[in-house]
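Only one chain is included here, represented as C-alpha cells and corresponding to the form predicted alone.
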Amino acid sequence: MINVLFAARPERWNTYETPLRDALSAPGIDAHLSQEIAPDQVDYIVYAPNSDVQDFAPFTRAKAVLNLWAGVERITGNETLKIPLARMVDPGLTKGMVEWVTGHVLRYHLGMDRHIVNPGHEWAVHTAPLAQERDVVILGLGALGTACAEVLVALGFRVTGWSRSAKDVAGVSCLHGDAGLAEALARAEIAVTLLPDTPATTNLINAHTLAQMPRGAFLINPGRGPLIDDDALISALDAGQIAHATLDVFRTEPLPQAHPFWAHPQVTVTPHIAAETRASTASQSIVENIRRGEAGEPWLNLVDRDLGY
C-alpha cells in the first residue's frame, strides 16, 4: 500500500479528493489518500507551499514532494527538505496560459483598444500589421513559455525566446544569457515574461531593460510579480517608452488598492487569472510521477535545487 497525505489547505481537499482518487485507482497502483497519515508512514507528499507542513524532516519514508503549485519558489529553500520535489505542469495549465496570453498579445497586435474605445464617437480607422510583420518575445522558454511561443509561431509572428540557458524551439529565434537579453529585448515590440521567481531574475524588467526596449513597446507579464520593478516601469509608461503594460501577477497580491498600478491608464490589472491548475489533469499529472516512482523511472518536472525551479 502506497500512502499518499495530502497536505495543503483545508479547502484544496475538497477540489481535489474526488479527481486524485480517480486518478489513484488505475490499474497496478495501490494508495491510500488521506490528509492524515503519521508522518513516518507518508510515501509521497502532495503538497502547497502555503500548508501547515514546513517540517520535512520527520517523513522519513517519503520518495517525494508532489507541488501543486507551478511556482516552487516558497519551498525550494527548506532546509529540511532532502527528498526530490516536483514543480506542478498541468496540462490544464499550460492551456489556458496559452489562451491567455494569446489573448491579449492580439488585442496589442490588433490595435483592439484603439476600436473598442473610440472617444468622442470618431471614425477612427487603424489597420494592423500583419502577424509576420510584428516581433513578438517571450522571456522564458520553459513549459509554459515554450507552449505560447508555439501557438504564436502558428499564427505567423516573429517569435524570439529568451532564457538564461540555451534552448531549441522550432520556428522560435532562441537567445540565452545576457548579450541573449540584450537582442532579445531589442526585437521585443510585444513582450511576455514567463519567467520564474528567483535571485537572477527578481526586477529582471527594470530601467535599463525597460530602455532596451523598441519604443512604444508593449509588456504582458502573467509569471511572477517581482521580475518587474514597479517603479520603473511606472517611469517608462509616463515617458512613452512603455505604451502600455498587461499585470496579472503582483509582488503582493491582492494588488493594493493604493497602488498606482490600479488608477494609471496604460496598465491593464487581472486578478491572477492568467492560468489556473485544473484538478483533473493536475491530479494525472501527480500520479503519474507516483506511478513513475514505484517503477524506478525517473521523475517528471523535477526541480533543480540550485537554480530554485
Contents of the next structure:
2 protein chains.
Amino acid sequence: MINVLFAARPERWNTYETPLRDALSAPGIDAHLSQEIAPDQVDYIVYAPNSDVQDFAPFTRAKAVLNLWAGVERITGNETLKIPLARMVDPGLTKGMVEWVTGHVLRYHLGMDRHIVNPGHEWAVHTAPLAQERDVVILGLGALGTACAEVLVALGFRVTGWSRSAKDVAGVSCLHGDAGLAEALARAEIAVTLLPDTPATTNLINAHTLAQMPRGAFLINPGRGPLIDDDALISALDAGQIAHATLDVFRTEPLPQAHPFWAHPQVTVTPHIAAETRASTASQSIVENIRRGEAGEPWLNLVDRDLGY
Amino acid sequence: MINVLFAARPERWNTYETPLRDALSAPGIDAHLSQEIAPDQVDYIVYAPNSDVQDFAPFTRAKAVLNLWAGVERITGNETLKIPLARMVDPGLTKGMVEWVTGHVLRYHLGMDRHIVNPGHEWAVHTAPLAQERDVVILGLGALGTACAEVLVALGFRVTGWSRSAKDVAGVSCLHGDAGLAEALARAEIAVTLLPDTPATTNLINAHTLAQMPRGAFLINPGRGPLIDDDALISALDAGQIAHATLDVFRTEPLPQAHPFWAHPQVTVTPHIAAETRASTASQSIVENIRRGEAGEPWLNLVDRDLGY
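Compare with the form predicted alone: the form predicted in complex with another copy of the chain:
Below: every chain and molecule of the assembly, starting with the one above.
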C-alpha cells in the first residue's frame, strides 16, 4: 500500500479524484489517495504550487513531488524540497496548446481580424501569401514548442525554432544560444514564445529584441507572462514595429483591468486558456511516474532545479 | 508551332503572361501565346468565363478549353462548346483553401472571436474541447474538400465527409447520397461547404438541412454562393440554430451593401479570398494539359458537362 497525497486547492479534488482513481487502478498499484494523510506517511505528493503545502520537510519518506502544472517556477526555489520534482507533461495539454497556437498563427497569417471586425463593410481583397512563403519562429523547443513547430511544418509554414541549447527537429530550422537569437528574431514574421520562466528568460522580449524583428511582425505568447517586458511591447505596438499581439499569460492573472493591454487596439488578451491540463490525460501521466517510482525506473519529466525547468 | 489564345480580361494578361511563357518554355512546347489569334488558327484556349469569348463555334481546330478558374458553372451551359473543358486545379489554390478552411475551423473550435472582440475586458475562461472531441463535417469531397479533410484529420479533428457518390478518404468518415446527408448534418458542430455549384446543390443549405444540424453549429462556406438559401440562413442565425457563419462566396459579388449578411452580428463576410488561383502554379497546370494534348495523353481535370463539374 502506498499513500498518495493530493495537495491542491479543494476544487481541484472534484476534478481529479475520479480520473486519478481510475488511472491508479489501471497498473494495479495498491494506493491510498487522499487530501489528508499524515506527512510522514506520504509516499507521493500530487501537487499544485498554490496549495497549502509549502514546507516539504515533514514529508520524510516521500519519493517525489508530481506537479499538476506545466509551470514549476513557483516551486523550484523552495529550499525545503529535496526530493525529485516532475513537471506535468500532459498529452491533452500539449494537444490543446498545439491547437491554440496553430489557430492564432493561421489567424495572423490569413489576416482574419480585418474581416471579423469590419464595421465599414469593406469588400477589401488582401491576398495572403501561402504558408510556404511565411516565416514563423518558435522561441522555445521544449515539449510544447516542438509539438507546435511540427504541426506548423506539416501545414507548410517555414518554421524556425530557437532554444538555449542546440536542438534538432525535423523540418525546422533550429537555432540556439545568444548568437542564434538575433537570427531567429530577424525572421519572425510571426513569433510564438514558448519558453519556461527562468531568470535567463525574464524580459527576453524587450525593446532590443522587439526591434530585431521584421517591421509589422505578430507576437503570440502562450508561454509565460514574465517573458515579455510589457512596456516595451506597448511601445513597439504604438510604433507599428509590432503589428499585433495575442497574449495568453501575464505577470498578474487575471490581467488587471487597468493594464494597458486590455484597451490596446493591437492586443488580443486570452485568459490563460492556451494550455489547460486535462484531468484524464494528466492523471495518466502522474500515475505513470508513480508506477516508475515503485518499479525503480527513471522518472519522466524530471525538473532540473538548477536550470529551473 | 501551336497557337494558344489567352481569352480573359486584359488585367489577367498582366498577371499571367510571364508565368505562362515560363511554363510553356519548360516542356519544350513550340507555342505562340497571344490575346489575339484568328479563331480558326487557335489550338488551345486559356479561358476565363468572364472573357469576351462566348461563342466557341469559330474555333474550328481548337483541342481544349483550359479554364483559369476552379468554377465552371458559367461555361458548362454554353451550347457552342463542343471540345473538352478542363477545370483549374491549381496546387497553390488548394493550399490556400486548406489554410483558410483550417484557420476558420480552428477559430470556431477555439472560440477566438469572444477574445478578439471583448469590449467589456472580460477574463472569461471557456475551455474548448480538444480537436479529438470535435466533429467537423466537409460537404463535398472533391480535390479541395478532400485536401481540407486530410489536414483536419491530421490536426486530430473527427472529420466526416459527404459527397454525391461514395468516396474513400483515409481517416475520414465518408457518407454519401441523400441518406448520408442527414447523418452528416447531424454531426456537424462545424460544417464546411465545398460543393460545386450545380442544379443539384443549389440551396442545399436551406431551412430543412439547417434544422438537421446540431443546435449552435458553425457554418463555413468557401465553396459557392448558391449552395446557401440566404434567407433560411439568416432565420437560423436569428433563432440560434446556427451560432455563427463565415461566408466567402455569394450569389452577387462583391456582396451588395444592402445584403443583411454585412450587418448581421453572427456573420463574418470574407471577400472571396479562400481560394485564389496563383499565377505561377496555375500556369504550370495549364501547360501540363497542353503537353498532354500534344502527346495524346488523357486530360487532367476534365469537366463532365452532364454533372456540371
